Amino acid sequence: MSVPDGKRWFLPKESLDALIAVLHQQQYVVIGPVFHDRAIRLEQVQRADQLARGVRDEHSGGQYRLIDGNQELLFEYVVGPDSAKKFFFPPRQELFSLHVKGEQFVIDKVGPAAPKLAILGLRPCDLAAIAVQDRVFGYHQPAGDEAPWASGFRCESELYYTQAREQSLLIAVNCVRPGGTCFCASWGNGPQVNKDMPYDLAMTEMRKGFVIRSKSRKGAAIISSLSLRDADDAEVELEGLLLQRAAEHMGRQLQTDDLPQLLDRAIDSPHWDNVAKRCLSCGNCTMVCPTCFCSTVSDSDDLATGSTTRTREWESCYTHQFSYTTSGPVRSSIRARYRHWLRHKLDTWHDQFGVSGCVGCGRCITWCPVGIDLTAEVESIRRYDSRDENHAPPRITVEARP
């Protein structure tokens, strides 16, 4: 089914059960943000009506909190803690078990298939960090479907990720409002979707019902089954004013054309004691970070049965235990710790995977228990690395995987 160019349907408020009930047709788990444990968070829906109406979210550094909104609007929040990675990357997942049998290992089982997903009400920012862990995973998109971000890089592909991934249908919703601790303008990645995100259908949100339009084979497969009618000429307008007025009330702003020199430059900063001095190194900011992918495997041993079953779960380059080997952890400070996670966050990565792992949501900056924000730390680093411009050591650079 050909995708139209720049084509905008119209869905009314009340017809998004409609898109819903072919997802479940489809034999999608339909996946949405609804109000739960005081948060928003991304779980299973079978109606539009167990979705987050009317709760709007406000964050800052270190403070998040929901408040009554506006109970037209189904998507007036921003972010919560939880991005799509979770349903791509577990948190926890059984690898498989196996026991010894002779001189032999026997595999007993492999962990579950990968859930075909819909997930509906992913912001922009989200979809950014979709495109950065397909290449940290090694996702590449099916012939015909190949994205800018994948072309010319290529990378050992993670079977779960990629089952996950090609099954997935991504629905995106314009952020019109965005939080106190965004800055996905300066990425370039907010507040509404560009044509080198990976998604599906994306959908602006008004009082009455959403502007829709589709980006793939999918997407469009999915409008056809909808009966929509054109977005008119008035609705349009409007989706374009609210979106260039997000665009211009960012919470946060971030010069990033020269982060790799900025932070390379920067490797003795005096500032990285400065954040120490607050930083718990409790790892929250890469908890809820869309983009990070640090993990660990434990084996467990079931005596009864005599199987070994291997595990794997997040795991944060915060902990001690992280960087430890023989002769002890290689970050065994707060300061190294911290100084890693940012440089490789803003730096670093760009060698590895060609592109940035921020991509602007906010997320560390809200559930940082203290308020350490990403964005005013690397002004502070700025500011340091002005005073004194004959320090800059020549930069090292990283040839990225082919």
Contents of the next structure:
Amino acid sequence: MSVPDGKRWFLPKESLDALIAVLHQQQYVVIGPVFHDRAIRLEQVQRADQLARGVRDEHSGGQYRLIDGNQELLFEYVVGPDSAKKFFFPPRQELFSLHVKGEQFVIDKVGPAAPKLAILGLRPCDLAAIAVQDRVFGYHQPAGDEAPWASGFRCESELYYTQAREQSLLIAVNCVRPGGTCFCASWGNGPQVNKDMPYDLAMTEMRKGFVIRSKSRKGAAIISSLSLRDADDAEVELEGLLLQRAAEHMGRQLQTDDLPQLLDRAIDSPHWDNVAKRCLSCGNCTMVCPTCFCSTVSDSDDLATGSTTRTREWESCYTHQFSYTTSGPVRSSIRARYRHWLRHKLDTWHDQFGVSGCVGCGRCITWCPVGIDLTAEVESIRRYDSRDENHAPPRITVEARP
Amino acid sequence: MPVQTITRKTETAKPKLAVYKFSSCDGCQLSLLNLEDELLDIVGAVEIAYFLEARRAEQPPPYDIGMVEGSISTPEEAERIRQVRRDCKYLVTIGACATSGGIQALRNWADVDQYKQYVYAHPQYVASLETATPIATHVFVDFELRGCPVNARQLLELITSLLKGRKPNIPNYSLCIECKRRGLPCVMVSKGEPCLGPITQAGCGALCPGCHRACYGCFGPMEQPNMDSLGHQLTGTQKRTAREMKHMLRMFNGYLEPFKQASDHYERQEKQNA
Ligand code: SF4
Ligand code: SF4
Ligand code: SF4
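Moving on from the form predicted on its own, kindly provide the form predicted together with the partner chain as a structure.
Let us now look at the entire complex, which starts with that chain.
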């Protein structure tokens, strides 16, 4: 049974430490946004005063800067380069070690156990991205808090991912000040949480405290253990106004309703040559994207013990070697790799997982060293399309698109 | 396949390893010695037959694995590398000097005789070629390990994979991939530093971005570097001059394509601007 949407409580700023203490009591490792090496990063925190405070972020294509903000406010920034992906699907993970004895494999070591994480300060687009990766890695929310898609698309379940997600507690912060490259509103993924998103608690920051709502039983239990007062009418109204204003101040926009069809038609768009001139094929966009899930496994040997360790690491469809098969790389040009990435995100992801692979967080735009902008690339493709310059007819026909 | 030869050899005797020095600073050989703990395991698995930096005793060739540090910059070296190739079944270059000519390849754009006059009291005793060139310019090379110096883990991985008879896990993709696995905020984006990471091969573990610095490109060009696009960003948005670009590209691997071509391009631009 999920808790009805609508009920709001008020969490005073001084009570953030009490919230963190409750999480610690419940054996959570608490993660939150901190200011570290010129960026807002997601790292472990012990106390509320470790959270980034009084900073704003400036985002544009290939540029990110933090500037002074209002010292009374904690969450004046939006997303940094990190996302929840690095916790549920770590960038580097030793899966197991084994050695061969006679005709048998003997397991020496298995990978680490999944941690119990409470992640504070996730944004609505982050939640949307978690929902996307839930489909990719086959996590289903526990009965009672089910998302509408839970019975549909599923992948081979991933043990670490599903355990870490099962044990996790997600505390979201609605965005009252969207960043320069944000376009979550174009996808309906923000700037505030919605009922389809996986979260336990969601808060909106005001000067004195947070208007907070809960979605799950875990979240409701935390609210009651903090004995919070109800938010008053003025606070609820202010929350509505702040979030409405935020929705009107998105840094970017994207027309999303026809993307799969547009990109099917654009398979030979002249625009791919244009973007291939600029794209470095460096892979930064896929690494910072909260939904990209490609990885590679490799084995390494310990000469002393004779044990072999299998390690999984993030990889990228932008590397030449990633599509390497016995007959050579499938996507040997940068043009082919950029096209593959964009079409996967916005088009073929729907066929694979039933959703878009992009949630509109803007990370790939900000963190591209040469500022390649997904929204601008799509607009350019759209211009060629409307002038009917996408030359060839679509080579791939996709059936039964929902 | 040389890989199979080495594996078969292990059944009877330990494979023999030889480590050679040409024009270089010894840093890559030191990387091997710095492996310490793992070096003992290597010594258990291979016989170090020739490695003057580590031991005086030498065994006669042939050797199974030959590792070459340094570039070819004297007539004597040009001769010696041919013999080394004949003596080794599997020849690996270690480091930027052996793989690209290294820092000393800067002479390839200068007048060596003039340099000699500046530096030596009796330049007539210095027997040196006009150029410093990579080993692969002279003989066939089976595998190249990049870096100035090489990365100790990669060195170990190479030796281990040869012993196991499998392909070494030495990626050719950009440094950015390693940088982002470490979660380092990009210094191009967050600081406006001129990072060569996007055109440089991974392998160092993103050492420089990990110290808030731009990558110097000491691992040389990655698999398909887009020189034009990075150059456009650095000279455009970051307003780096043609001279700065030339110096950046030539620092460690300037004689390796496509760094060479791009650095020549910036040199022409620099002259035009002058
Ligand atoms: S789009 Fe940008 S971040 Fe992505 S691979 Fe190309 S240059 Fe790198
Ligand atoms: S494609 Fe870009 S904007 Fe979309 S979710 Fe990934 S990083 Fe965010
Ligand atoms: S700091 Fe350099 S290596 Fe790291 S992502 Fe940025 S450009 Fe790439």
